[in-house]
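Starting off, we have a lone chain in the form predicted on its own, written out as structure tokens.
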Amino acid sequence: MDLIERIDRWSQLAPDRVAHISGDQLLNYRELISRSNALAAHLTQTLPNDHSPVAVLGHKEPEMLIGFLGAVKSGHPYIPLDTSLPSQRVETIIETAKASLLLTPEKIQSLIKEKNASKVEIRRPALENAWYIIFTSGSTGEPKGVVITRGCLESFVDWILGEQNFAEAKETFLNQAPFSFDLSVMDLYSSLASGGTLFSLTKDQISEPKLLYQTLAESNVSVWVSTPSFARLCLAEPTFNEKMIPTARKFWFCGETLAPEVASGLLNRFPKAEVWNTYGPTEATVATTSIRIDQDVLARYNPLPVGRAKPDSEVKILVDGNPAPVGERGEIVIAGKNVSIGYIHRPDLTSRAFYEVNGMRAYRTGDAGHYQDGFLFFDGRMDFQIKLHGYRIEIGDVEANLQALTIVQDAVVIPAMKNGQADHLAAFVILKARPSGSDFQITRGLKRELSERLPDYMIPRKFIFLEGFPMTTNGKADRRKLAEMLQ
């Protein structure tokens, strides 16, 4: 039974059941498929069948399921978009992707009205043909599609429902990231495939406290699935415990360093309740370690580990090519059957990252690593990309957009450190010539401009203006100077 046959076939066991819930809008399985399958058949009658992906934009709204999968049975693998990217950064991933239509909840609510699909052939992708595309920070300040076919996300789906042992058609799924961020496939398609509901919280939600708690308490979320970050937060709410989500049984993280207080908070406060720590790049579909966190493993281990490879890949610590003695730092390269094809259209790209190893495809992470006790640790990144809150940075593509605004002449961004993780982004200025006003005003202006290119969550929070950088020996910023300054 294919991924497309396990959502599919909850429309015959459990039609009525609620698929996903968003703010005040339902979605049960029935309307789920039919609708998917309506959309399928206008796009498999309008659309090349040429594998172009297919650009779905909105902020969780259901139709967003229904595009997804309804691209996906037209034979187009989709590119999921969130309502918070600038509108220059999504003009630029679907330039990039060459993507074939450009879909929002509107659009697909009008397509699918139009559309009698009794009779939808569904052009099931092949194992090596993409299901979706993920764009993530580029260096060079453009954004890089990471290409996931149905083979990657199967061994993710599988090894996935395999360890943790869902209860079929009884889960409710917390949905926290944005579908154009991938954390957010570990909660939709362990959902979906299981029958379950996706409870998405929605930016509105999140960002007002009361009404987060108030809806966190009506959610009835068995499994949890966020970025250490959010659980971070929501711990520094006193009543957010067990009595508010009584029916919490599990609190499964990635996308950044589990930090072992917000694993310790949480058993604490869920006793009844098991904590999962993953680790993984989008390259490798989500995941590709696991770990059950309990009082053992904090009592003996600051920090956490990031478990052990699922049963179909392997997670190998390297050193100039060779493998690395136990227990020394190196670089984490991933191979098996859930890495990544490469970056669509950048050849370029995917040569640098990815190659063949024991006949599997395996992608060097730039993450650092060491085994201890059989167990993966993550060190870190190796070059200038970042964690911070969970979604990955390149610092590159941060400076190289704010060196592109008219009045800065050069900038260097580094991440400011708080307890070992990256807490945000600080970046230092030389400015062509400065304008009016106080550092704050200009601040807040170049601010208002980076937003136009970039997310929210790229923006540096801290401006520091200098006319000069310190620099290395060999001509460069001297970065561990300027770091310097924040402390």
Contents of the next structure:
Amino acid sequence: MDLIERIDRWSQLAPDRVAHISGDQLLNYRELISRSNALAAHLTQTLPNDHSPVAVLGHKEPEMLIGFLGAVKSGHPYIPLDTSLPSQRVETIIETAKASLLLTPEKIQSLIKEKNASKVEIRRPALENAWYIIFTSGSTGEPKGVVITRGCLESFVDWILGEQNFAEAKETFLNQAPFSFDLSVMDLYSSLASGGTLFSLTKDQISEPKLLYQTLAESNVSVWVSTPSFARLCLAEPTFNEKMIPTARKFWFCGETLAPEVASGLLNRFPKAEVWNTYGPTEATVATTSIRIDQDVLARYNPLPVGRAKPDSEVKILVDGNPAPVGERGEIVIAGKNVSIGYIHRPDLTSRAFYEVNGMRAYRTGDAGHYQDGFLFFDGRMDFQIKLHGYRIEIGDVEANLQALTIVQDAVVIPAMKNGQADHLAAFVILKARPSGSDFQITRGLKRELSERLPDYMIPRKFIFLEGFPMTTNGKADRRKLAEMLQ
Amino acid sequence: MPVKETVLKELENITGTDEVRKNLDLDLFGEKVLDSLGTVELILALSEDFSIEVTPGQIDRELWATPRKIIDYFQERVKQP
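Go ahead and give the structure of the form predicted together with its partner chain, now that the form predicted on its own is out.
Every chain and every other molecule in the complex is listed next, the one we just looked at coming first.
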């Protein structure tokens, strides 16, 4: 059974089961499948000999799921875009991907109204064809699109369904991340493939803590999928425990380092639940390794391991291209069916990061890691990429966009650290000519301009204006000295 | 340390701007100087500073919309036995 069949069968087996909840909007499996078929029929008719990507822009509306499946069933990969992305970035993504169409929830509603879905011919993608394309931060200021094929996604879904033992047509999965962030693939396809209910938290629900806890208390979530940062935020509320969410039985993390105190906090507050840690870059389809974190693992390791590789993938530690001895730190390289075929329309970037090993696609992650006791440990980045509250950010991307602003002569961005993790970004800025107004007013202007180019999570919290940067002996801005200025 | 100074010190530290001190009616959320993570961080810090239990689930965003409102909130809370 391929992934489309796996999802579509729920319209027969459990047609009235709710597939998606987002705010006050509900969508059941009958509606999801018939409407995605209607959209596929429309796309097949209007774009007959075309397999170009279709962009789907929204914020967790049920129509986004219809858009994703409708695109895939008509032979088009989809590009999930969240409305929190600035319009300039959306335009760049659409141009880079050469997307043929931009679908919004309103557009999808109007297209499916016009279409009778009874006679749809599904043009399911071949294993090597793209299913979705997710854009991530690129070091030069241009986002890059990671192409995930049907084979990649099915490799991931087969693994998690086998490992996690979800109860079919019974689970409710928490969707915290926007669909433009590949963490959401974990909850979206776990849910759809197992006949689950996807419970999306909207940005309005997340932005106010009081409303967030009320929403969680009414969610009936059984499988929690989020970044560890989000769980940390929730743990700040003392009533966040098994009484608030009695249905919670699994906490499943990806996107950034899981701190031991977050895992132990959850095990204490939800004693009957399991906590799982996973690791993997977008280029290897969400996650490649996993481990259940119990009291024994917590007692033995700090930092926590990220686990073992899924059965059909290999995770190696290489130093200068050679396998590192056990315990020695090196670059994490992932090989297997879950590895992307590369960055869309960027053969230059693709050839730098991807290669073949023993007939398998392999990806150089740029992450440092080591093995101990058979477990992989993540040891941070080897370059200027960071994870901030689960979001992957190339520091160079923020700097390039900041440097492009008219009043900025030069800019260096430094992650401010707290408890060993990036807490926020600080920008050190040299202005061409100082405009009138206080530092705050200039900061406000820069943040506003930057918000037209970058999503909110990439905008530095602090701006420090300098006449010049401290320099290294090589004549580069001394990032270490700048970081010291933040302490 | 007086309540006002303690609140402003923590706010300045978390938001990274002294504007919170200069403009007590600054719209913290509208001006994007405080987000939900920052709010929770502030709640935890002030709860510890004043040794009173304030939890994220008790706080309406409107009550914490400006530095002045946060100062007023804690001035009321510390008076309570």
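Rigid core here is just the name for the largest C-alpha set that superposes within 1.5 Å across the two forms. Positions refer to the first chain, counted from 1. Owing to the predicted nature of the structure, the values given are computational and were not obtained by experimental measurement.
*Asks:* For D50, state whether the C-alpha moves by 2 Å or more between the two forms after rigid core superposition.
*Replies:* Yes, shifts by 2 Å or more.
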